[in-house]
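One chain comes next, on its own, written out as structure tokens in the form predicted on its own.
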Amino acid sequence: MKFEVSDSSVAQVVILPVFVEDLPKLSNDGKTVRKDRLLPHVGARHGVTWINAPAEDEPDLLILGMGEEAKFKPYMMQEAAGNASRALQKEQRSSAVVTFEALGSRKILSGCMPAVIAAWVEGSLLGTYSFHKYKSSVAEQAETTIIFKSTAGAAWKEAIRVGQIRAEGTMWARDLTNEPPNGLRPRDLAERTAERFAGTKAQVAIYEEPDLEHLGFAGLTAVGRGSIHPPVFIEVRYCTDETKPLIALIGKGVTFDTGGISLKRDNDISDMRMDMAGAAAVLGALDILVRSGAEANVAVLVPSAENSPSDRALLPGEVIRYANGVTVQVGNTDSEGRLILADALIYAHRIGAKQAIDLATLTYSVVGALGSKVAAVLGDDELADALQTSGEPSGERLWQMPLVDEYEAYMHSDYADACNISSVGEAGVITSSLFLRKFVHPSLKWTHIDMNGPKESASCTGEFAVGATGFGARMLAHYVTNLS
């Protein structure tokens, strides 16, 4: 798909996208189509109208429904023109040119043009994204060119270049995400992001036996183990201004988890290849900004590792002991993730980072709270509001949850400092990150984002293909830019 920016208005296609109540205007004036011809429906929230051009010389018109102005937040454009470039790719248009004249002068658009541009942009390649690396055969598609119809050439073709920036980050991360478990290793993981960033000024480390043991990290070697696709650690520092606080993105990174020894019991575990979507969110998020040139100090770590059941493999009544003194006693091998995750947290504080951003698809409990379109989002108040707030653009919603002191005593161990499950069957995110804080140094300003609900989308709506969604990638880029 191909952007441009053109005082002239020549396509197969005009995209009009439209409120709710602008239907009566547009039904009566007669120009913009013929009279009559709009029902309620076709301004509801993903609506796609198709209206025909009187005449073959003449373009046909694709309705966008934007649903109630009332009820519009910044992230609808970017489904508005998911659908729409779906819906161009589906007809097999070639061109279509972007009007905004039937939205006129309200305030959503005043003086924030080149952000609906971007956001344009962004809705269009993450709408038409698929994964289909596995597939023998793939229907061709036509490349689309989208116009947008502007003498301000310079501040729009901007706009798209940072539309596509945002857009290929998420898409990388949700190219990661969908991958099968035996198309992404632990060691492949590593080796993917060293060639991601190679001749960038990000820098990456790839830590492996005996590096692991020697640095520390426990529960990573404890949790890898099981599996032959021995366990990473990477590391990549993004330091193009030093004089700013350096910020931890933490990003657990399981590339498959049958549970281990405590093996899932599902009928179908398959999507637990997705166990790996906030390694992708953080590996994407410094995409954004390594690409976009944004002046940071970030060091992104992934802890990975297969999940695996062997004769070698992580035993339930097992103790692991942490490189900050922390004793940890082993009551269920499927709760790896918040393990490897404490290694991490630990390890933050050691290379001098004063906040710390966890996301880990950690828990089912979060989903029956939440559903499937918002992440939980525990820990520093301040952090937290930051982050939702950063999250608002692109959609990507967090609800904040209560730290209850008074559940830190369901983890309670007989022979260890903790166990790492909970001996009540309540609050499991919030018990889940209780266990998280343990590994936290009190000078860490921190927060745990629990994603496994918003990690993946079952239809093909909005910006959203099935699949993985890349979740947080854009958030995150969105809270490191607003610090710099």
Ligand code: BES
The other form holds:
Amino acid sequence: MKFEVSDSSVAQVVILPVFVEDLPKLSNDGKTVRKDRLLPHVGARHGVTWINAPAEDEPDLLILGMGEEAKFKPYMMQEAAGNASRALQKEQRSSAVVTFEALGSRKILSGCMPAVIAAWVEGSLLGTYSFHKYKSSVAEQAETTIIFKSTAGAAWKEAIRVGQIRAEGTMWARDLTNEPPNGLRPRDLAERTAERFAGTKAQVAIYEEPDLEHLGFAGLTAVGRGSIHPPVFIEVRYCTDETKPLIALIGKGVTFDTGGISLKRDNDISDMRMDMAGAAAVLGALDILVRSGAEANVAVLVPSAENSPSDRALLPGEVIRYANGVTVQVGNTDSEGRLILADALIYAHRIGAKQAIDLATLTYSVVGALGSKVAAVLGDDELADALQTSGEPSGERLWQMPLVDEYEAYMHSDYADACNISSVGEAGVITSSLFLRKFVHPSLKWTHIDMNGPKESASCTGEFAVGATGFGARMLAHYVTNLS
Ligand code: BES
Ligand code: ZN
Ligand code: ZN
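May I ask for the structure of the form predicted together with this ligand now, the form predicted on its own having been displayed?
Full complex below, order starting with the chain above.
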């Protein structure tokens, strides 16, 4: 897909995003659109309506519904763009011009056309994303050129670049997350990170045994012990402005979670290939920061392991001694995410981070609580608020849950300072976060994001393809970029 800014609007298709309220006005025209063909669904959110041209040399019209104006949120522009570009590809159209004429006088557009253009580019690319690396043949796709009609060349071209960078970082996160378990072991994740950032201002360090032990990463070595594919700890520094506080972005990188000796018993656990979606999110965010040349001071930390049962695997009942002195008895080896994130949280303080944000597919229960569209955020209120705001432009939604001190007792262990699972079958999102808090130095501002719900999309709508969503990458990049 290509994007152009041009003052000419010659194309096979004219794309027209509309609100429900615009329909009567459009219908009055009578020439281009007949009222009876427009109502009632055309303006509804996700509406995609083709209107064929009356003459051969005229363009067809593609009307994109954006719902009611009062309910409009900026990310819906991405959604409409995704729907439009998928429709163009399906119909094998090679050129289309986008016109915002119907929305023209609206407040939502005034003064923010570059943001609208960036959103359109982002949504177009994300909406036509597909993961077909393992298909022997893929249907040939005609290249589509999207034209934005304007004489304001430079600013809109820059907006196109911004949209492309954000989409590419997100698509890389999707690619990593979609990989099957045999396509991405911990070492592969490290290699792909090193390749992606080679020749940039980001510095990649990869630690394996015996370094992991020297660095005191007790959780990671314990969890990774059962697999023949060894664990790694990935650290990527991107420090272009050291006057800014160091931010640690931590991602759970379990390349496959069988549960370990506490083996999962579900019928289909193939989704556990996505148990590194947190890692993909922080790496994707860094990709956006690096390629947009952001002024930032960031350390991306990814503890990565395959959680597998074997004769040398971590056993339920074992006690782990962490670098901060806390000891943990393993009640269940399927609660492995918190065990490896603990190392990264301790390390974040050790390298001087002032803030730490961790993203992880940590619990089943978060999906029960918030569903597949919203992630949970827990920890520092101010940071949680700022992240919530940072996710809004890309439609990445967070909802804050409380850290209820009283539930900490649920993780009591007779042998160690704590157990890695709760003895009470409630509030799994909160207890897992309370566990992580034990490894957060009091001077470190911290939030945890459980993104198990929105890591994946079950349908091909808006900017989503079936499979990984790349959730978190744009939100984190936005947060870091806007930090003073
Ligand atoms: N990786 C899982 C969480 C998960 C569930 C990810 C479904 C993707 C889809 C995590 O490691 C896990 O197993 N959590 C358990 C913890 C329990 C054993 C205390 C859970 O949430 O049930
Ligand atoms: Zn698990
Ligand atoms: Zn897991």
